[in-house]
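First, one chain by itself in C-alpha cells, the form predicted on its own.
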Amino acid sequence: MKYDVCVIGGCGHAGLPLSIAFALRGKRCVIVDRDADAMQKVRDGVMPFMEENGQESLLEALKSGNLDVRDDLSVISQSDAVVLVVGTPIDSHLTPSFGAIDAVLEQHFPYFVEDQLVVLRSTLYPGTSERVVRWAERRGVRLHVATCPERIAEGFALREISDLPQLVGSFSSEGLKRAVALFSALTDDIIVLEPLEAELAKLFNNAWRYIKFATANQFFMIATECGADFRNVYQGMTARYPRGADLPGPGFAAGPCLFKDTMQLSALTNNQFFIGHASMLVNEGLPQFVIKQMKSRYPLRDMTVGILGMSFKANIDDMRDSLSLKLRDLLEMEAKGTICSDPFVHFPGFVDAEEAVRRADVLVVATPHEQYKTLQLHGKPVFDIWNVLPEQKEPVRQSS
C-alpha cells in the first residue's frame, strides 16, 4: 500500500491532530475531507484552528513527507488502514442520528478494499461499530472494523494523543492486532476492550464530566440564591481536602461533545438516564439563571450587556454549541442590547474586549479566557461565574 493510513475527516479538530501525530511518528498518512478550504490551508501549511503546537507540528509533518492531502478518493484504496472521524450526532429530538456516518460509508464504499482495517475514531452511539460490520457484510466486502474513540481535550490534542491511553476494540483478532499496531505508533499505553465497551467508555467519560459540571453549577445556584459567596464555599470545600478536590468550578458546560453524549446515553436507556437529564436541565439553565440574577440587581431592559467570551471554553476559537450564544439570544429579549467579544473568534459584529467594556453598561464573563484576568473594567458591574477576575469578591458587584 502507498499509505499506512487514510484519515477521512482529517482536517477537523480530531482528525488533523491525529493525522499529524501519525506522520510525525513515521506513518505515511493521507487526509481526505469534504472541507475544501481546510484542505487547502493544510496543504499550504496553515493550521485551520487553534491547537497547542499545531502550526509547528503541521509544518514538520509536511516537511517529513509523511503527510499528504488529496481530493482523489482513490487514495482510500491505497491505504492499509482507514480512520473514519465521523460520529453520531443528536437530532432536534435529542436522539442519535446515523445519517452522517451512513452518508460517509455510502460515499466511500467504492474505495474500500477487501481485508482493509477500518477504524471508527469519533464518539459513537453504542452498537454503531457493529452496525458498520453489518453494513459491510451486506455489501459483500470483508472489513476489519475497529473502534478507537478519540479522548482528547480540544486545543491539546497533539499532547494528549500520546499522553493518554488509547482504547482499542475490534470484532476480529486480525483487526485487533492491526489496530493495536497502528495506535502503538502513538503510545505504548493501549487498553484493549470489546468494541461496545470502548463505545461506552467514551460516552461514560463525557457524561461524567457533564454531571460534575452540573453539580458545581447547582451548588453555585443554591449558594447564590442563599446570599452566600460561592467562591468562599468552594474554597472551603476543596482546599487541602482530598474528598472535595475533584469538584470543578462553576461555569458554562458546553461544546460539541458533553451535552450530546449525555443525551446519547439517555436515548440508549429509553430516557431513563435520570441523572443525565437532571444535569442537562442544570447546565442548559445556567444562562437563564445568570439573566435572572442580573435582572434582580439592575434595570436590564435599559442596559446594554457586554458578553466577554463566545467560544465554548477558554483559550480556543471554537463556538460550536457554546452557551455564550444561548446567553446572547436570551438577552436579546431581556436587555436593551448586547455586545459580543472574543479574542480568538473572528465573527461579524464582534468587537475587542476594551470596546465591549467601554460600550456596555454591565458585563458577563461567559468564557474564562486567560487575557481577561488583566482586563480593566473601569468601574463597570460584572457577572463573573468563572472567577476569572481574581479581584472580584462576589458573583455580581461593582468593580473597582
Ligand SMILES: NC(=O)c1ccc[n+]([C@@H]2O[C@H](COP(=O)([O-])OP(=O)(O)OC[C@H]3O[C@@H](n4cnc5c(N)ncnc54)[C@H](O)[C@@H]3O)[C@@H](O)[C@H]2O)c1
Given for the second form:
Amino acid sequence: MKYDVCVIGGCGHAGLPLSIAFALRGKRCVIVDRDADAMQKVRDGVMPFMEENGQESLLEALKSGNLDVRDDLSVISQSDAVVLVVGTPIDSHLTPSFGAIDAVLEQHFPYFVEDQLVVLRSTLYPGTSERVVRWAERRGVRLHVATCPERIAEGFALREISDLPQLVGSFSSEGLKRAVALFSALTDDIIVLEPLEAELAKLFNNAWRYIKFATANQFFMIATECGADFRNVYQGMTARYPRGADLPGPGFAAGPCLFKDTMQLSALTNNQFFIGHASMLVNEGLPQFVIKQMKSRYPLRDMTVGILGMSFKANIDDMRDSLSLKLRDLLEMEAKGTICSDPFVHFPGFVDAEEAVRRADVLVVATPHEQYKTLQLHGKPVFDIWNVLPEQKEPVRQSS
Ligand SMILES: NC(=O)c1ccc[n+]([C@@H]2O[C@H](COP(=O)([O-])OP(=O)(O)OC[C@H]3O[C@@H](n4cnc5c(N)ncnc54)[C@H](O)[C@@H]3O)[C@@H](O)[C@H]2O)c1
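Please move on to the form predicted in complex with this ligand, as the form predicted on its own is already shown.
Following is the full complex, with the preceding chain placed first.
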C-alpha cells in the first residue's frame, strides 16, 4: 500500500491535527476532504483554523513527505487504513443524524478494498460502529471496523493526541491488532474496549463535562439571584478544599460537541437522560439569564450592547454553535442594538474590542479571551461572568 492511513474529513478540526500527528510520527498519511478551499490551504502549508503549534507542525509534516492531500479518491484504495473524521451532527429535533456517516460511506464505497481497516474517529451515536459493519456486509465488502473516538480539546489537539490515552475497539481480532498498531504511533497508552463501550465512553466524557459546566452555571444563577457575589462563593467552595476544587467556573458552555453529544445520549435513552436535559436547559439558558440581569440594572432597550468574544470558547477562532450568537440574537429583541467583537473570528460587521468598548453603552464578556485581561473599559459597565477582566469584584460592575 502506498499510504499507511487515509483520513477522510482530514481538513477538519479533529481530522487535520490527527493527520499531521500521524505524518510526524512516520505514518504515510493522505488526506481526503470535500472542502476544496481547506484542502488547498493545507497543501499550501496554511493552517485553516487556530491550533496550538498547528502552523509549524503542518509545515513540518509536509516537509517530512509523509503528508499528502489529494482530490483523487483512489488514494483510499491505496491505504492500509481509512479513518473517518467527518462531523456527526444532531438534527433540528435534537436527534442524531446518521446522514454524515452514511454519506461518507456511500460516497467512498467504490474505493474501499477487501480487508481494509476502517477506523471511526467521529463521535458516534451508540451502535453506529455496528451499523457500519452491517453496511459493509450488505455491500459485500469485508472490512475490519474499529472505533477510536477523538477526545482532544479543540485547539490543543496536537498536544493532547499523544498525552491522552487512545480508546480502541474493534469487531475482529485482526481489526483490533491493526487499529492498536496504528494508534500506537501516537501513544503507548492504549485502552482496549468493545466498540460500543468506546462510543459510550466518548459520549459520557462530553456529557460529564457539560453537566459540570451546568452545575457551575446553576450555582452562579442561584447565588446571583440571591444577591450574593458568586466569585466569593466560588472562592469559598474551591480554595484549599479538595472536594470542591473540581468545580469549573461559570460561563457560556456550548460549541460543536458538548451540547450535541449530550443530546445524543438523550436520544439514546428515549429522553430519559434527565441530568443531561437539565444541563442543556441551564447552559442554554445562561444568555437569557445574562439579559435578565442586565435588564434589572439598565434601561437595555435604549442601550447598545457590546459583545466581547464570539467564538464558542477562549482563544480559538471557531464560532460553531457559540452561545455568543444566541446572546446576540436574543438582544435583537431586548436592546437598541448589538456590536460584536472577537480578536480571532473574522466576520463581516465584527469590530475590534476597542471599538466595541467605544461604541457600546454596556458590555458583556461572552468568551474569556486572554487579551480581555488588559482591555481598558473607560468606565463602561460590563457583565463579566467569567471574571476575566482585571480586579473585578462583582459579575456586574461599573468599570473604572
Ligand atoms: N472539534 C473537535 O475538537 C472535536 C473533538 C473531539 C471529537 N470531535 C468529533 O470529530 C468529528 C469531526 O468534528 P470536527 O469538529 O473536526 O468537524 P469539522 O467540520 O471541523 O471537520 C469535518 C471535516 O469533514 C469533512 N467532510 C464532511 N463530510 C465529508 C465527506 N462526505 N467527504 C469528505 N469530507 C467530508 C468536512 O469538509 C470537514 O473538513 C465529530 O464527530 C466531532 O464530534 C471533534
